[in-house]
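One chain follows as structure tokens, the form predicted alone.
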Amino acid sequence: MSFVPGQPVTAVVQRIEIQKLCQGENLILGFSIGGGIDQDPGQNPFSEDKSDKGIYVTRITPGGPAEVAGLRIGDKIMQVNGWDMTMVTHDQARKKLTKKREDVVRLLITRKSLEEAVKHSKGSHPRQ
């Protein structure tokens, strides 16, 4: 995916629901973030072209329940419970992910893997 700033930005999204874990007083998602509109995405291992300033997800909890809900490393969160996440410093995204009064976070993300699979299918079937 492509980002030009100031532009629409097209991309392939699944929605994926985590159930925080609550241990103790703590409500646990089981991922860590990268990435935010202060952060230099030239250091960001997903970026493709190092200009993308997006949210990442940058490790999973093995067994935990982003892992559980289907969330994988090097997913690009694009909403957090219905905000935009596309133009967040990673404080803005850490405080939406980590909300105390919410059990459940509804994410939508995309994914690499996503963007090939219509790619490939846009292709191998002709319009009619």
Given for the second form:
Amino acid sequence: MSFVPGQPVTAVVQRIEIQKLCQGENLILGFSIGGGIDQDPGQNPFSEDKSDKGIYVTRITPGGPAEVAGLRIGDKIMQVNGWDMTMVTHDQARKKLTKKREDVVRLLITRKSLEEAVKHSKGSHPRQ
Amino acid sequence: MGVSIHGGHRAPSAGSDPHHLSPRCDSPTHHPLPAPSPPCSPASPLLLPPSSSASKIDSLRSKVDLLKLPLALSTKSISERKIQLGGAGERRSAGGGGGACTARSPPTRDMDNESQYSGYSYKSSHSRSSRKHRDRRERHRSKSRDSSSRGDKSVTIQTPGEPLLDAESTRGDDRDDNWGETTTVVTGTSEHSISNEDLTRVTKDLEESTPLECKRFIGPALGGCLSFFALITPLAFLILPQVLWRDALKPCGTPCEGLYVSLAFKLLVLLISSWALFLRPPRATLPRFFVFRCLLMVLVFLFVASYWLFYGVRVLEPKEEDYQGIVEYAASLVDALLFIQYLALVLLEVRHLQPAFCLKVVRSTDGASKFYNVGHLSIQRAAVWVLDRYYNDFSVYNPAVVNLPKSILSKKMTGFKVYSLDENTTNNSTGQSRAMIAAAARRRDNSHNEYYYEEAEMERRIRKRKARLVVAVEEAFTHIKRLHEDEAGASPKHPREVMDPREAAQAIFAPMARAMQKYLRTTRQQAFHSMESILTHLQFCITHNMTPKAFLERYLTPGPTMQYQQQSGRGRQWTLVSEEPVTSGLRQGLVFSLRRLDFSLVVTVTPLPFLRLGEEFIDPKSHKFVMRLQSETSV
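Would you mind generating the form predicted together with its partner chain now that we have the form predicted alone?
Let's see the whole complex now, leading with the same chain.
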């Protein structure tokens, strides 16, 4: 998940669609995010590269919409509804996720196990 | 000493036979002894009376032993050898003590032998009764000599100005501990080392006591004459016209008087500043001329000479009448002299204050090194400067401290010996030495191991003795209390003996003397401290209310060389060894050395780095901080 500045970032991503849950007045998604370009990346327990300032999923409410949709703790969010999440501040990320008008968020997330699965599958099926 | 082969009537005879003891002790009834020997104890007649058959054997044995003795007597080596001989083949140990009894020609080396005996008595395997006899005899001998520092046995101190132990006892420590090893050493080697040390000591004493060199005072005397002449000149300029053609002089009133006043004050200032700056006893004689000083003296001489010349031609000859002009002329001379003095101040005193070079001074024998910053000086001046600092900063040079202990060094020496049977060996010499070095390198030796353990052992020993010394001194100091004036008449019923510092020092010296001696011997400092000096220092400490720790600081660490200097006006002889002429200035990469008899100081010059100092302005308001965030938002 580390990137070389100036080069396009490549990652194996998974699409996750979360339906927002209506709880009283708020629409909640059921997870917490951490990270951002204005945050301290060294304290991120989930990132492999401690200079990675991306947005990470730090907590998932059990039984919430995110868990149901397949989001897991430690995932890095690459896009939210088409908006890039790799170079945003923490507050911008929060805003993109909590737009009141949208009740569905489509995320592109990446995690380490995805890459390994792809490698594994590539290795077992070298033709593909 | 007469070498007569009689039974037992020779002073340095064998120690191994006890039969010699009693006849020697009843000396008035037998032949007079060639060497002074103390009266032996009355306990000795307990031993066997002389028997003729044994005496013949003994005489032969003593003859053999006598041949083994070196003719240069040193009590320690002789008595020690006696003990070895005694230990080798004796039946009764009393002979060993008896043999040593007679071999002590100088009575002041008591403590020397005393500790040696202590080492011996624990190592030898003699019967208790014989040891008792020996101890008793020693005690009697000690009492008879009335010597000090036998532990707590006696108090009065007799011997002034002797080194605590003579210089040969530097080896004594090895001998004490490895005496078995040296039993079979041929005496020749020890004899040579004695004479070498004595020789260096004698030459050192000689050079210290050279008569005051007159050369030392020529420079200052010359300068003094010149400055006196220069100071007198203005006054002479003023007085001569008055004396010679007084009537013809035009009277000058107020301006002249003003000039007189200013002249007087300037002369006074010149006088005082000359006294302050230049009238100092010279601290060193330099091998070559001190360039700046010579320059200044030449300048002064030229100035004064030219002024006199002008005066002579223009004033004295035509008998100039304008007195005011003459006074102004004299005033201008004084001004010029003041400026020359300013120049002298700058050249001699100020120019070298700004540091420009860094000197590294390394002592050649033990590698003690220091770094100093000096300004622009000539090599000889820098040498004087370094020597000034050397006496204060460097710990005293102790020739007794060697890097590798003898036991290891001697093993290293015994390598392969290469003998060449050819007659012309010149072309093979380097090859041989290289072969030897290669062989020695290949040979697996564990001397580093021994060195390590030897060092550790030495360290331990020093620490142990230091602990004993500290405790002994602390305890000794508790025996003394300062008497205040109001206490003096306070208790008439407990009259205590009131002592002055010297007596107090002597009183408490005895219990600590032995520990002190052992400690000094272990750290090989015994050559620097005589008993008298220790007593003086103790007296000094008592007078100034010093604690035991303050008393000991002088002995626990080897201090700077200045501490051990005797105040003689003779001065120290140092030789400046340099490849460049010594009046040239210091520059980078210069190396010169200051040599003394047995060591030298090597000085390397490096320029101080040029510092480029930059500036960075920090606005005090620019100090702002933020917390490191790691916020977590739930969405």
